[in-house]
Structure formats: structure tokens, C-alpha cells
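Just one chain is shown here, as C-alpha cells, and it is the form predicted on its own.
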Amino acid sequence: MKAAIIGYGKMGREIERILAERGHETALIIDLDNARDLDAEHLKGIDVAIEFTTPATAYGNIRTCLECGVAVVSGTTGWTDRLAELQELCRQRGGAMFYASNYCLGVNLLFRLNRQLAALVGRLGGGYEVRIEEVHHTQKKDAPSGTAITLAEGILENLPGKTGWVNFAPGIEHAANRVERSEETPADRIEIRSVREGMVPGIHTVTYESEDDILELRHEIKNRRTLAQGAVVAAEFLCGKQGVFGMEDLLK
């Protein structure tokens, strides 16, 4: 498999490292020195592009690989209001894209885990609250997570009463079609906190608290290869393939 990658920060590299191990050739880089470069000229012959870069590049970086028919594998944040309108580009075009949130094993699990929860909780009761808090370096540039908005998207498709989320940032700029955090949470709201500290790679935590208990969902990234590592495992499945796809598809 011939790869550009998209984004030369440390997932690039970390990148790069695991498509030598699996004997894959990096046959291209984009960083912001050479950014006029990705075109079809330097596109050529390229199977898969992976592109991790950041929320104000992520989508013109996209839309060019499938403009040029080259298949892109995407794991930036922070920008996916327009996710939609580069699938729905990718259909007309029969080109192949894959995106993810989060590209470890043990998110995905998280993913499923806590779908399954918020159903249940739903159906039993019990005067549960939720609430999800998510930790990572100071590097990183959007707030809340990708991962913790698809918990909270879970969250909503599986519990009633809840109708959007509310994220809690400090010096955080907050989109316009989101609601900052109040003195008080709104009940029909689920509150997303973002810690934002040293090198953290990721912590998301999921807790539902009553007056009697609490329970949580926690998962703990202790390095980026496994996101790395994830990320080229798509590649490997998306390449030839045409279509749209996640991690969903990938780990049936």
C-alpha cells in the first residue's frame, strides 16, 4: 500500500513508523511547509491518504484526496458539522472515505458500553444525572473531544429527557450553536467538561450519580500508537473499497 499522510505533528509520525513495520510505503508527506503540494500531481499513484491534522484544515484536506480519487482515512476533530457534506461528495464521486472520532479498540468498546447503558439507565430509572468529562494534553486545539461528543451522541440516542450537551471549557471559544455551562446545568442537557493539561494522550469518563451511588465509564489512552496504529488498520480496510465508512464497519 502506497500512503500520503496528511499532518507531520506526532500522530504523523507515529503514523508513519507503523505503516514501515507493516511493510506499507509512505509515498508522501504534507505538513504546513508543503501544503501547496497536495494536489493530483502529488497524488498520483497514492492508495490511501491519512489525514490528522487540524479542525481549520480537515475539510479543504479532504475534499482534495477525494477530488483527485484518492481514499482518505480522517481522525481530526473539531470540524465535523461539515462531516456530512464531504460523505455525501465521496458517494457522488465513488470515492472511499473512513472517519473516526477515535481510531483505539478500547474507545470503540467504550463507544458500544456506553450506548448500552444509557438505555438501560433509561429504562430502569433510578434518578440518575449524567455527566462526562474528558482530559487531554494542552496541544490539543478543539474542546470537547470528538470523543466525548459521540458519548454524548450515544447518550441522546439512548436516554430520555436529554436533548443536547452543554460543554464546560474555560478560555475555550464555544460554537454559536452550542450552550455554555451556567451556574446550573440544564436537566435536558448532559455536561461535558474539558481539562485541557501536561501530555495527556486522553481520558474520557462517563458517570451517571444518583443520591445513593455512582457508576462510571472510564477509559484511559496510555500512548498515541494505539490510535496510530488503529488509524493504518483503516487504511488497510479501506483501501479498494468504495464507499463510506467507520469504525463500526471496521470491527464487524
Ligand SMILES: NC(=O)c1ccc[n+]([C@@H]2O[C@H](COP(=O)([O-])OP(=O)(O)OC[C@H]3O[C@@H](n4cnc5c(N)ncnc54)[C@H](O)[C@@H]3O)[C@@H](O)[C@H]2O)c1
Second form
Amino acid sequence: MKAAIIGYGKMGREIERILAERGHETALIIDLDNARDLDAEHLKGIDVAIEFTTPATAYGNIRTCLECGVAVVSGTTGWTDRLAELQELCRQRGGAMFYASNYCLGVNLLFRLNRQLAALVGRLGGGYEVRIEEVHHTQKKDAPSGTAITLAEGILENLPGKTGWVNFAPGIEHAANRVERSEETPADRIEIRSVREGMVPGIHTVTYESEDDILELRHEIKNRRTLAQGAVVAAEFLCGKQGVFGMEDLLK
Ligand SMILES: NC(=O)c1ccc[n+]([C@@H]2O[C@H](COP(=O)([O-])OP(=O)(O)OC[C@H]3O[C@@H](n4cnc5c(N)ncnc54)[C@H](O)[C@@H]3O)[C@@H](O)[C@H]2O)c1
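What's the form predicted together with the named molecule like, now that we've got the form predicted on its own?
Every component of the complex follows; first up is the chain already shown.
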């Protein structure tokens, strides 16, 4: 597989290592200093581009890949209100695109357990209130995390009585759907609490609390390797295919 890496930051560098380990060639690396090179000429002969950049640049990068007829795997978070638009473009052009808010296998198992637990609580009741907490390193640009949003969406699809989510993110200026104080969270919203500290790669906890007990689903990523490996496996899966894919397709 001849790959392009778009975004040579923490994830891009880890992805380069995994590509080499798995016998693939990294033929093009794009970062801020050569962002203009992301064009048809430089993408010629590339089987798949792997994109991990920023919320402000992901849309344009993925669009360029699709317009140049190059399969693209992206994991950039914080911009996915426009994801459906690109998925439609991909279908129209007969291209190939893979997106996941989290490429870690364990997190994708957590997504399944989370949906099942929400449905069970929805059926059984028990007076539980649900909340989500995500903890990440201080350089993270978006809040809440894409993973926390996927968890909230999984609960919203399965637990009656909740109609949306809000973000309680003390000290984080750019948080989406922000509430200033936890007490401001309306009863029909799921509260996602975002915490930024140290070098934490990612901890997600879904908590159900009643008057009598607390039930938690918790996942902690120990390093970025698992995320980069998931993205490279997704790229291998995508090669030679047409269509729009996600982790559910890969895990089938
Ligand atoms: N889906 C997942 O599993 C997963 C896992 C980890 C991180 N992420 C997300 O991936 C993104 C990147 O994470 P990171 O930890 O590597 O961040 P990072 O800040 O270390 O790296 C981002 C890189 O993108 C570069 N960049 C900025 N604009 C660019 C452009 N126009 N073209 C090319 N490169 C550009 C930056 O210079 C930087 O090197 C973030 O949105 C993060 O939340 C997703």
C-alpha cells in the first residue's frame, strides 16, 4: 500500500511507524509547511491518504483527496457537523472514505456496551441519571471529545427521556454546547464533562447514578499506538473499495 500522511503531528508520526512495520510505503507527508502540496499532482499513485490534522483543516483536506480520486481515512475530531456532506460527495464520485471518532478497538467495544446499557436502563428504569466524563491532554483542540459525542449519541438513540447533550468544560474556552455550571444542565440533556490535564491520551467514563448505587463503564487508552494501528488497519480495509465506511464495518 502506498500511503500519504496528512498531518505530521502526534498521530501522523505514530502512523508512519505502524505503516513501516506493516510493510507499507509512506510516499507523501503533508503538514502545515507544505499544505499546498496536497493536490492531484502530489497525490498521483497514492492508494490511500490518512488524515489527522485539526478541526479547521480536516474538511478541506478530505475534500481535496475525494476530488483527486484518492481513498481517505480520517480521525480528526471537532468538525463532524460537515461529515455527512463529504460522505455524500464520496458516494457521488464513487470514492472511498473511512471515518471514526476513535480507532481503538477497546473504545469501539465500549461504544457497543454503552448502547446496550442505555437500552437496558431505558427498559428497566431504576431512577438512574446518566453522565459522561472525558479526560485528555492539555493540547487537545476540541471539546467535548469526538469519542464522548459518539457515546452521547449512542445513549440518545437508546435511552428515552434524553434529547441532546451539553458540555460542562471548566477552563476550556472553545467547548461546544457549553454550560457554565453543572447545575445548569437541563434534565433532558446528557452532561458531558471535559477535563484537560497533563499528557493523558484519553479516558472516557459513562456513569449511571441512582440514589442507591453507581454503575460505570470506563475506558482508558494507555498510548497512541492502538489508535494509529486502528487507522492503518482501516486504510488496509479501505484499499480497493468504494463507499463510506466506519468502525462498525471494520469490526464485522
Ligand atoms: N479518531 C481517533 O482515534 C483519534 C485519535 C487521536 C487523535 N485524534 C484527533 O486527530 C487530530 C490530530 O491529533 P494529533 O494528536 O495528531 O494532533 P497534533 O496537534 O499533534 O497534530 C496535528 C498536525 O496537523 C498539522 N496540520 C495543521 N493544519 C494542517 C493542514 N492544513 N494540512 C496538513 N497538516 C496540518 C499540524 O501542524 C500538526 O502537525 C485531532 O483532531 C485529534 O482529536 C483522533
